[in-house]
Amino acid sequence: MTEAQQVIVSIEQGILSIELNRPDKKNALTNDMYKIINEALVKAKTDEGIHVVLFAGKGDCFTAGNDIADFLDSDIAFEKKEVVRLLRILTNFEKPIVAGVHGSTIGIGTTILLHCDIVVAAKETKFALPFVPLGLCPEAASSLLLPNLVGHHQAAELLLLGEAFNTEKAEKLGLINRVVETREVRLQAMALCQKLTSLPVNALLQTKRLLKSAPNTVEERISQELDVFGKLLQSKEAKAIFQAFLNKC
């Protein structure tokens, strides 16, 4: 299997869909395998063709993580290697990234959730942080994000034990939005793409612009809400809407 087929890339609909394929290896993660996401991501942020981006994985799993070997043997300095990069482009990706995951979800599997806006598992899938138990940190801010989302006591048992947890454990921590049947995480995950893409482009882009901007105070956030929303209400896509709605009543 050549690299480019350890990633499959399509486009459909306005959905640009990602997924991995390298199922005799759990889909861990290679330089070459990164690179290939990147190039994908970079052309979804300049497409307007493109609203949405879908993250999957073929098999029995999405990603075990990075691929060890790999990431030890390369002689690319670290701050060049790909997956850094991809961390770079998650932090300011301004369009809604959905993700479908099964299996086990370890290490990066699980940190690069926190940059989707929705995720869709199966049930039986296996979650795991195991950086401290590698010798290793956290990354992708998961340090930052994880404790934002789930408060300290439970980001400090996730991040420093390392121990593997269930869908169960990350639904109630709010780390996933929905569980499903194994068999219907792609379709579902698929078919939220799709509603996301059937809405109005520029409030889909600034209402997730609105969820990533930095922490601010209620009065602090409602001028910069309502600054935006002046802006869309003056929009041709908003204007033809409402009349749109007028016409009916």
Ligand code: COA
Given for the second form:
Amino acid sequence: MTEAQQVIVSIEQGILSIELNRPDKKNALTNDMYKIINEALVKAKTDEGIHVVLFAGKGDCFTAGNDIADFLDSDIAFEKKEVVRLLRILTNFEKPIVAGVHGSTIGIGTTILLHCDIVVAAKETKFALPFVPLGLCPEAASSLLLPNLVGHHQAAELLLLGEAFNTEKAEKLGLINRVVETREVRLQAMALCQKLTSLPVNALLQTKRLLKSAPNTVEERISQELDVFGKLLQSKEAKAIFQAFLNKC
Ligand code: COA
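Return one more block: the form predicted together with this ligand, after the form predicted alone shown previously.
Below, the chain from earlier opens the complete complex, with every other chain and molecule after it.
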């Protein structure tokens, strides 16, 4: 199998689908695989035909995380590794990202979900953040995003002990949106992508931007939203939707 096939990238009806495809190694992510993902995401940033991104895994899991052999590869300086580039791309990525996960969803397999917008998980998914047990520390801003999402004590347990946790816990913590049967994961995640692509694109992008913008006061956020709201109100897209509604009345 060539490196290119270890990540299957396809574009269909406004959806960029990125599927990990290294099932013999539990979809463990190598530098070359990250590179393919990064190239696809960079293209998606500027391609107006792409409205939504889907992450999923082929085989029996989403991913067992970073390839451990790659951790030992010192040919590439750490800051030059494609995984670092991926994290920077995701931080500023403006289009909605949906993930469909199943089976082992470990390390960056879990932390990447903190950068996704909607997550569909199979009932038997096993999540884990085993950085400390591996002698490492959290990445992908998970030491900030996870406590923000689930509170210090829950985040500390997950990040300090690094033990696996199940879908029930992930759902309770708010790390995932929907729980489905394994065979339904891709289908349901794709259905969400299709739903998102059917929505007014500018409204979608501006809403994600607001959701991801740095925390500010309620007052400041009201002003920030009003600024965007006022512009969207004047957009051709919104006006056409209002007119279509009025024409039906
Ligand atoms: N990096 C490199 N190879 C990996 C890997 C990883 N993160 N995870 C799995 N593999 C490889 C195994 O070495 C094995 O290769 P082999 O068939 O050549 O021996 C193959 O994938 C299958 O894995 P195996 O451990 O036999 O499957 P399993 O079903 O018993 O267990 C996991 C699956 C995911 C629970 C287990 O492989 C695991 O714990 N992986 C490491 C997870 C991890 O710590 N990731 C790093 C996060 S920072």
